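Take a look at this single chain in structure tokens; it is the form predicted on its own.
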Amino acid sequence: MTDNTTRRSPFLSGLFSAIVPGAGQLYNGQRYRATAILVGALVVLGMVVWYGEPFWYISPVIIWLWNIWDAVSLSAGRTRSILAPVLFSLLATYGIGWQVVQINFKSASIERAVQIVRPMLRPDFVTLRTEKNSIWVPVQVPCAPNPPKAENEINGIKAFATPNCASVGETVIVSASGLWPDTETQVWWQTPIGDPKMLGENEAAMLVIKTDSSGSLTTTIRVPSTALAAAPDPTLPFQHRVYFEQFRPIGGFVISSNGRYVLQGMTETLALALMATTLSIFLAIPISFLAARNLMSANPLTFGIYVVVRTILNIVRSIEPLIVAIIFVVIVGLGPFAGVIALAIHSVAALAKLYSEVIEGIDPGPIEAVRATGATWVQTVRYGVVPQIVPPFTAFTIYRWDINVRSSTIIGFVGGGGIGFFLIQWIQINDLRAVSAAFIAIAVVVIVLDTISAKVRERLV
């Protein structure tokens, strides 16, 4: 390829580019090309030097050599293709990026994947309808003089423990009678504040004992090591309880305990997103008029306001709602209110930008006609702008609510309420069936809302 660029010395062109990438191109009058080469070469070199991998130094070297060749060619009236430097820049970027993120497919474990996926195939949303049979017996921890008898009777079911008291780590023989015969029975410990403790292996599993044909059972348990963790004074005696619980199906299905939490979380998520979007509208609409260039360029003062407002909107939009939620969780405490504030702040900036772009893209004819009558700025907006922006404003608002519903599921991870608040707890305790139920609920709600909002936007725009 040839051009009409004034011929320059090939030697000087190559020498300048050898000293400073792009200098030879600048010497040949190619300012934009010179700037692009210099910036590109510095970025690639800086990235390679920062990462410190010797192999990737080949990229800046090749770019430097190409830059000399290109400068010499320009002096002869020929322009070289930029494919080579772009290609090697991308190779260095992706190569270093691959190593930085430590991509290693060999680290993946099929066994771990199966362990995670298998329980998630049985989401904990509904469960078999069951009836419950239970009894508890009090046990004093630690011992004190004349402890109360460790026995109890409810609806003909009796339970007792021997001895009547014990210290942490000591064993207690517990018995129950009058339960359902030949039925698995869960045996667990409850502290005075209602905190349940497992009594199975290593205090990490539920202790399950099957009753005999007469509905009786006897087993030996050990007072959990964490039984007094929440006690204000571990030396004072408190009444703890040992529970015996049985369940048997009676037909049909009901929403499980975790299923109710899923419904509660999704209700909070929808309400959180709705309130955040609604609150943001009241601020975004007036701000959007101040951020519209075609309305604010009449004089230096209004243009200055436009620049300031646009800058603030860009800054606010650059901060993720999750970060804002962390701040407001500290200020207002855990719960959906912190999430509402975080999403509302980000939504104001996002909606104001979208609204302002709608205003900037409207037909200038009505505005010019209104201005020609001597109307004020407010009258111009009222009669020349508002009638044109209502449909797209409504469509963008619905779209933003759809976005906020998805964002609010993450806000809960830092205590901002919604389904995410429950989801992070289920992940921490490895309750994958509940996690699966939450995933399905989120997917269903998002799909339904996305379909509805898409239909509404089609009718409005």
Partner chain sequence: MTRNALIIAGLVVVYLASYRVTQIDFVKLISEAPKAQTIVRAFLTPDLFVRDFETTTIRVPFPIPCGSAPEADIVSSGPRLVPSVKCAAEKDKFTLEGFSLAPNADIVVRWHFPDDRVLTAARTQTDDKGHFSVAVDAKPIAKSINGVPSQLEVDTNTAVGGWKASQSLKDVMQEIFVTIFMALLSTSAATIIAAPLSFLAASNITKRGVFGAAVYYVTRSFFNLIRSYDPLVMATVFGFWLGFGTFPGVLALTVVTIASLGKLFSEAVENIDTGPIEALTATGSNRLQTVIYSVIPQIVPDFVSYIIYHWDINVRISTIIGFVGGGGIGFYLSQRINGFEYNKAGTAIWAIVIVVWAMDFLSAEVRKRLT
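Here, rigid core means the biggest group of C-alpha atoms that superpose within 1.5 Å across both forms. As the structure is a prediction and not an experimental result, all values here were calculated from the model. Positions refer to the first chain, counted from 1. First, how it differs from the form predicted in complex with its partner chain.
- With the core superposed, Thr373 shows a C-alpha displacement of at least 2 Å between these two forms.
- Ala434: CA moves less than 2 Å between these two forms after rigid-core fitting.
- Comparing the forms between these two forms, the C-alpha position of Lys149 differs by 2 angstroms or more, with the core used for superposition.
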Second form
Amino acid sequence: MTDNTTRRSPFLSGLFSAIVPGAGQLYNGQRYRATAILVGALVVLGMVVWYGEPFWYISPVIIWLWNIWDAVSLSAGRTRSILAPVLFSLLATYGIGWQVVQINFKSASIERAVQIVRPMLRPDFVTLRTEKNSIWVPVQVPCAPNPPKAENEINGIKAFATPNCASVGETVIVSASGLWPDTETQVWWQTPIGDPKMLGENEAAMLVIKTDSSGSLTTTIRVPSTALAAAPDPTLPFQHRVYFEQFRPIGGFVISSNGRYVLQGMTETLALALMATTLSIFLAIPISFLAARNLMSANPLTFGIYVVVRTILNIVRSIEPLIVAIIFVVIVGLGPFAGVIALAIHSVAALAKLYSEVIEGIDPGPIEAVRATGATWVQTVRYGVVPQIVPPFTAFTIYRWDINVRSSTIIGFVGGGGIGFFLIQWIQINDLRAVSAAFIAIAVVVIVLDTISAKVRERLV
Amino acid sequence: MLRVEHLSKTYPNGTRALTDVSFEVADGEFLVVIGLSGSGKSTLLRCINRLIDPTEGKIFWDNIDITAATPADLRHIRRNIGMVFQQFNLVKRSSVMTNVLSGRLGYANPWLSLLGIWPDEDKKRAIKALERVGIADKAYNRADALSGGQQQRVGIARALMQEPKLILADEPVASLDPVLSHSILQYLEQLNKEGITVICSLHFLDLVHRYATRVIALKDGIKVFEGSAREIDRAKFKEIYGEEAQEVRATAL
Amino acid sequence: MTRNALIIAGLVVVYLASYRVTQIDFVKLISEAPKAQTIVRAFLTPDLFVRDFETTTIRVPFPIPCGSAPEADIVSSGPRLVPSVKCAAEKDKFTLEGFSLAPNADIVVRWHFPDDRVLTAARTQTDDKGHFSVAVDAKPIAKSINGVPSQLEVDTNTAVGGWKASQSLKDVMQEIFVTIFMALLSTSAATIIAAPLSFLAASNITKRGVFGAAVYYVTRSFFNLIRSYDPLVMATVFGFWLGFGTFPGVLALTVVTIASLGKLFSEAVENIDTGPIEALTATGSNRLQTVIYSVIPQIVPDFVSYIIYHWDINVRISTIIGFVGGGGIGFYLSQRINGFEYNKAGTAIWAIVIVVWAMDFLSAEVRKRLT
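Counterpart to the form predicted on its own, namely the form predicted in complex with its partner chain:
To see the whole picture, the full complex is given below, headed by that same chain.
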């Protein structure tokens, strides 16, 4: 590439490159190549030093050697292929990257995947419509002299317990009759303050007994160890209750309780995205004028404002709304409002930048033309400026609303409301069927909105 | 010598583009195909190098049946037939040089060409082809940095790389202004004088008079005229195409 | 007219409903804003550099009663203790001042008796300049013994050596590197998978015949389905499957990026100009040559531009994917926030700002060059 007149000493070329990678190339007049080599070598070296594994030092060494050889070759008028250094840089980058992010395909167990996918195939959105049959019987804990009789009758269903009173940990025989025959019945304990306690194994499972063909059941229960946990004085006798509850399908489906949460979450998510986007429009429009270079470079003062506004917008834009939400959860508490503010702040920064670029790109031609007709300033803005900026502003806003819907599905992870708030809890308690319902709802809503907004934007552009 | 026999083409959507077209082209001719847009000119040219497969009929070139050629044979035939397009059909983001070299792909080593490695003689040939069309200095520019007339010259240089015996030019000047049109057609005329057969479709009557040695006219896919350029004057043109011919004139001017 | 009125009425209803659902309350936002003071102040004063501290004890001899022992020399610079009187009689009160001690620190003033026993005399705090002033009793127990006076002493931390990077700065640097690598690996892996898939989702390439159309719609729908999930949502599932850490984070990012890039790529493929393909076919080149010389040059700049754009996005997402256990700087950040270590969280936030900003700038510059 270099011709005879600019040829340099091979020795010096090599020496320069040995001292500073790229210097020999610079000496040979290859400024671009020199910069690329220097930057590349420094990046690879920095990375390898940071990671510290001796093996990878091979990469910067090879790049260094190649760089000397290249400089010497250049002085002889030959350009060497950059394949080798590029290859070794990539090798080091991906090798180190692979180790840094701890890629481990062994942990990807198929069995575990099946365990996850199977419940997810049955999303918890609807449940069979059921009717309920229930009865309770009072039991005094602990015993006082002359406890009231432990029996109760509602709508022909009878229940009683013997003895009439017991202390924590003691056994009581409870029976009920007049229930639906051959139906599974849940038996559970309710403390005087309304806390439900389970009576199954280790007090961690629901006790379920099937009624006999005449609709009766009898079982022994143990007074839960936590029955008195919230009592003001554990020695005072109180009336606790033992509940018997039956459910049977009566045909058809209703939305399950988790399904209702999914609906509530999605409604919140949509409302959140809508309010955040709307709020951000009002703030972003005035700010965008301050961030438009062509309007603000008239004098040093306005240019200073421009620089400050741009910088703030850039900083705010680089902080994800999820992080901003943390601060607002502290201020306004858990709930969608914190999410609205966090998303709105991020959107203001993002939209103001896009809007300001639109303003910077305004074609002066139409403005001139309108002014030439003798229009006033307001008319010029109305007919020369507004028609130019409204369609792109709207398109960008719809685009932002799309992004906000997606973001508002996760803002709840830190307490910002929306479906994410429920989703993270279901994940923590392992309720994969509910997770699956949330996933389906998110996909449906986002895809539908995507399609609509794509159609609207197509019309605008 | 090219012989087209009873050529017909019906597109899958039912459009009849060509109906029973037959003609012969002797080596060294400058044959112009005229017709209004949609008359089947492009289809006819594309049937000759089988970018479009005809529905019926045969095309013989030096007594080889192009319509019956196997894919391998077809590539051999194609590399002897250069083609120039109305929209130039250059890869706009590639350099002029790469675009011109790509005309040589039919000859190139398939594997080396995949890596973008070209023999030096091909590179020299490419520079020579660009010199012929007067834009050798633009060899390392991106194709989209060139003006329309220059891009069409790159298109001709690409066709030259094939060392063609026949050049098919599909409305080569329809996207250019009249002055540029003449300069492009003069290159084709020059090549024709060097012994390359040219089949060119046009719709400007004055250009037809100036360059054609022979003319065939298509109307709705049917050959309605064949004869020398002198025979087709304005009256004849009007006789063939009726009042629509006025529009052709209008767009030409 | 009625149509417009209906639209406006619909919008009003939607906005009113949204307003209620999102529990908007600007009064609360403003009145409760001071609550965020500590957090924001901590975020703005990130934990970046520290100096090593050495605890030194500063003493001043204080003869009780006067003349029982030699009085202290007066020091006028450096960390020092200055009593208001040089000596005192038993039970006298005097003021002890300290100068140039560690600022804003708790101070315990002690009597150090000649027999090396120690007694707390007073507790106070230093101000911004490391000064304190406290009243002290000249206790009888602090009498001089055999001409040796009791001393008043305080411990103070003095900085030794220069500033150095704090532990959290080092941790943050480490995590930032991990984050950049997460983005790099996921974007690369996604590119390798999305590039061929995108051809299947390009109508001009695939949508031929029943089978082709089926492939086209399946790939398209797959892209659209996956794209509808935020990467964080995806990360929760992968975290479930693979345990929490960097790897599931990278996988989740990869999957979402495949869908996103696949869609963009397929649009680039759909927009190619077919002219060059025709031209090259006409020169007698084979299919592969045609693709390499006419399709690839047309799509590569778009592809590269999209890849860089997505790397930029992925760096951004990697900074928060750790909130759901996906590793990287986000995990560090969420841990610090959960532990109320807001200064350290501030370090992470500033690192995120700088890296995201740099990526944004670089990717915009590179993409500008490409087109």
